[in-house]
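Okay, so here's just one chain, in structure tokens, the form predicted alone.
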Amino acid sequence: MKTLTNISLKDLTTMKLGGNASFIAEVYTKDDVVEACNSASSQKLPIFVLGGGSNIIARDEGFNGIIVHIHIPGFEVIDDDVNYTTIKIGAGENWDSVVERTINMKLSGIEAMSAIPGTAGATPVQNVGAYGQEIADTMQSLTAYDTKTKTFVELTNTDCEFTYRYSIFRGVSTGRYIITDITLKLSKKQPEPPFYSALQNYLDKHNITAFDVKTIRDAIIEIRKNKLPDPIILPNTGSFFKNAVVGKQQMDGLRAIDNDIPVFEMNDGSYKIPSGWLIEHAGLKGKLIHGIRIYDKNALVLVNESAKSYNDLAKARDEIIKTVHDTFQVQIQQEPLEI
């Protein structure tokens, strides 16, 4: 393990906003991890879990702790049939790396999640998905240290409670885990139609009608490219907003005000309402408001273009919050986790 300290956050996430870390413990196996917190203990200092960056706020008073800074590495088959092969995945893995080589191995499961940016570990954290596919569908179980036993645990799929953008580790134990190794079930069989709208969409412009696990990854490269800024470009963290869930009584109040809002039924009789919709019909798109721009290509995309402060992000996000809520009636939320 590799500690460091006074290090600005700002350059550990890429909205590019926020103040120092006390300690940043760079931790590469799980006796690092029970180092860090052990650490953290006899301190009594408390301990944040940063992976990527590319999910995570900083406020401006930084973090009077320790950042525990994942990178875990790991990739291995622990086992193979004739349809599904398991794969075990250290935390710290960069995540499309991952979804890369799964693809080279002609598996199939994560290929929508492709150029998602951040680490492997923080994938079931919020129940990471993209175009149709999310972590739960494939995750079997995990690895991670809790921190209120001082044990390492294996949670299976069930016990993390997966519903949408949510798990027990952003809810009921937020705070208690380190994730430290992933295991996921792979299909060897390959993709079929129907696809999520958007992809489907784009095979259809291009008129592609072959399908295999690649052909789905190329094609979703391609769309977040035109609809994702690199944040090594434009400081941004994503998605910003979760996309909105209502009732069928508010989703019916809401064709009456505009009967081409999209609108996607799920499986609990909820639906959900795509939030960079209700942004850009509101009037906001491409808008900049207190040095944030509502990206001009992806309105659920926020931009830091010339922020000083998480007060000015803040700021902004809580006008677009409103705005929405005035125009639509729908309470929007923020996706990223802060620290």
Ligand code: EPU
The other form holds:
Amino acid sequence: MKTLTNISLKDLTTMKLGGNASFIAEVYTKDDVVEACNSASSQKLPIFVLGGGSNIIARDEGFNGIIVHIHIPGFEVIDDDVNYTTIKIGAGENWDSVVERTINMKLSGIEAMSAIPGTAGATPVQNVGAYGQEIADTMQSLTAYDTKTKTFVELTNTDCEFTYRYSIFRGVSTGRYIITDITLKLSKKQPEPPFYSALQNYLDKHNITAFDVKTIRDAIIEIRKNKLPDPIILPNTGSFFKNAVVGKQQMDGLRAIDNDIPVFEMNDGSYKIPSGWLIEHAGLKGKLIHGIRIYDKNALVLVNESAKSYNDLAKARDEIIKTVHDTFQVQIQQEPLEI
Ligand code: EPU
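In place of the form predicted alone, the structure of the form predicted in complex with the ligand is requested.
So here's everything in the complex, that chain up top.
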């Protein structure tokens, strides 16, 4: 394990904002995880687990503790039958490289989650999802270090309590577990329509009628290229807001304001409304607020164009939330976690 001191969080997060962290532990093995945690408890310092930094916002005051930076490798087939292949993946693996490897093996289950930045171990934390697939659909279990009991535990899919953009790791168990590997059960059956509408529209437009996982991956990469800016060129964290979930009464109110509002009815009878649509129809798309650009191709994405600090981002965020609320009486929420 390598430990570095006084590291800029700006360099570790794709939004390119924030102060310094006192220490960063570069963790390559499960033993390194234990060593980093023991070091933190002996110095009475807090820890924060970081993967790719693509879904994390760092505050200006920095972090007086140890950042546990996960690099744990691994990609091992642990089970294989006529229908499924089960693979154990190290938390530090680059997510898109994992997707690519499973596509080369002709496996289905995560192809629609192509080109998402970040690490494999981060995917369960907020139940990452895109174009009709989410990690909860294929994740069987994961291994994590439980900082409370100081043991490694295996958590099943059910233990994680996945819902839309949520798991125990950002709820009741925030800060308790350090994920070291995830196990995915992927299908040998190739994808079949109906597909998520944005994907289907793309396939129709390009007259693609024969599907395998590679066709779907290629289509997703193209769709994302247009809607989600490359964080290396334009600093951003993907969707900056979660989609709004509202009840029947509020939905009726929204339909009265604009009957064309796109809506997805959830299993529990509530309605998911795209925050990108709300932000665009509140007149904010393309605007620059405190150095933060509301991306002109997708209003759900905030790009750090010239913000000087986290404080600028927070001001821009709060103005956007207020304008959407004033226009639609819907409260939208930030999606990335904060350190
Ligand atoms: N829309 C607008 N204006 C905009 C953006 C979107 O009107 O500026 C409308 C679209 O026309 C569409 C609807 O909003 O009718 C939904 O848009 P889209 O299908 O692009 O998806 P999204 O709800 O904006 C979610 C995820 C994305 C994921 C896409 C595709 C969240 C918070 N975001 O976005 O995830 O890639 O679906 O499945 O759930 C991420 O989390 O970082 C992320 C990129």
